[in-house]
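A lone chain, given as structure tokens: the form predicted on its own.
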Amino acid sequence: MTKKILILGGSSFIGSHFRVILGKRVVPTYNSRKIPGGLKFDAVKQNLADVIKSPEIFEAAIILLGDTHPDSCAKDKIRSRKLNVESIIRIIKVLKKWQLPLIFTSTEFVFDGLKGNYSERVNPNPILTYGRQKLEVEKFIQENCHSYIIVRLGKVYGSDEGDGTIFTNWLKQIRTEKNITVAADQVFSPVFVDDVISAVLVLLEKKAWGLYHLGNDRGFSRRQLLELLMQKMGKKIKITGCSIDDFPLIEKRPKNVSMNTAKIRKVKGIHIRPIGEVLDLIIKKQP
């Protein structure tokens, strides 16, 4: 019988993608927002162990739970932590006891973007909340496991209008706005969400255990980003430029937080799209 994979976190942008690529392989759990097949799993409340009686049916658990939004972990410390620290501690010693490899989702925000193009030598120093709270499991995953890969992810985008993406929030603005703000100094390595999926599935069929950054080859501003969908597009609107800073944010944005992705690309089987590929297909999308 081929093994499952459990997705804890199987409601969210990432996990809903697994789901739909793996289908049957995949149990995943969810907590507020009901899902098809899906176990119910309060990672604050509740222990993994109370909710998969079976672990021997999977091969591997990816974890994708916790509040990814910057300002929300700021706005409550405590609130943030428990989920995505002491919660996630928790169920990486469960694991650990099922000696069940692991795929945690961490962030390119545990740099504090000075300089760009982090590579997975560079010791990270993150200035927001939630980047210390990524990295602190980071490190427990790293003293306490073997079977481990830790992905960090640049911004992930999708295709489809109205997933809430970067690109695919922008379709409606540029078709009906004369005008649109952004941010040109914030700059960092945008990654389509296909690719993270197929990425995390060779790195665990090949069992490439390790840390890992992942995202697009160079690093882009969102004007710059803006730009190009409107090239792709043949649209041409205006754009204001401002900075990261003008907008009312609880912790200041790191400005330039861009990754060396050069590790991951050398593992054969992962491939990357460049963003101008994925544009075609966000646009040949559209109605």
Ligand SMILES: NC(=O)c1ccc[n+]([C@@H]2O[C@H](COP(=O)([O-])OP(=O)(O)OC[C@H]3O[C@@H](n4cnc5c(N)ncnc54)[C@H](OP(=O)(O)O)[C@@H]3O)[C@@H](O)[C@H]2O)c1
The other form holds:
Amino acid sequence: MTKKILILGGSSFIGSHFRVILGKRVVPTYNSRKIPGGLKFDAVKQNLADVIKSPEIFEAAIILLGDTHPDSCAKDKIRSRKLNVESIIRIIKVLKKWQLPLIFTSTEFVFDGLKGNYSERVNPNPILTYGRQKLEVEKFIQENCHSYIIVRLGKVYGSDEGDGTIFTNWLKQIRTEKNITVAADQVFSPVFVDDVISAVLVLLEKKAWGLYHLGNDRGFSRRQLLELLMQKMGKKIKITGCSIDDFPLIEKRPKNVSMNTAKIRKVKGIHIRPIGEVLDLIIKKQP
Ligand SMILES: NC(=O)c1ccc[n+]([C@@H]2O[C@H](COP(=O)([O-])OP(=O)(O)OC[C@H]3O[C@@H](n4cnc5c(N)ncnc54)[C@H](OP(=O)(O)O)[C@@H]3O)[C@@H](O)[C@H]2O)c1
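Hand over the structure of the form predicted in complex with this ligand; the form predicted on its own is what we had up.
Below is the whole assembly, all chains and molecules, this chain first.
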């Protein structure tokens, strides 16, 4: 019998794509948003071993759950730490006892954004609570586990209107507004959600344990991304560039968190689509 993949946080944006692509090969968990075939698991209040009774049916676990909003993490550091650090470490200890390989999704926000083009060899220095919490878990995994994959993801985007991601959010604005204001001074490494799923599956299949950066091969600002989308759509709308610091954010954002993704690109079978190629797909999908 083919073993299954446990998705902790199957109701997440990324988790929903794993579910679509892998179907019955995954067992997903959810907390507040019930999903078909999902197991209720509140990582703060429940123990994973009380929810999963037959761990031997799994080949690996992918940890996607957490508070993924930097401002929400900063607003209540104790609450967010309970979920993003304490509960995840508890989960990792259980997975280790079960000898299950794990995949942990970290973030480009482990960097301070002063330089950009960060490779896996650069020492992180998070300035956001969210980044510090992710880094704490990364370190725990590196010090305590053997069969693990940590993927630091750039900003993940989808292709379905209404999915709340960067390009699809702009589609409606481009159709209805005369002027769009976007930050022009924060640079990051966007990555298409389907490429995240396939890259993780390739790494897992190859048992290519370790730390990887997963994102576009160069950094982009929001302004550059919006210009690219408009160019592809053949639309011309006024863009007003502003600073990310103009937004009322609790913690100041790192400015250039773009990642060097050469390591993961060397793994045979991994394909990270250029943004232009995905934009064609997004535009084609529009009604
Ligand atoms: N999306 C990105 O751009 C991006 C970039 C870098 C890294 N990542 C990482 O990738 C992972 C998935 O991101 P995402 O954006 O897809 O996540 P998301 O849509 O924000 O979903 C968060 C997940 O956490 C679950 N959750 C929240 N509180 C929980 C609790 N107390 N117990 C158990 N589960 C709980 C949610 O379950 P319910 O909804 O059912 O409550 C949901 O499944 C995260 O670890 C994130 O840090 C994402």
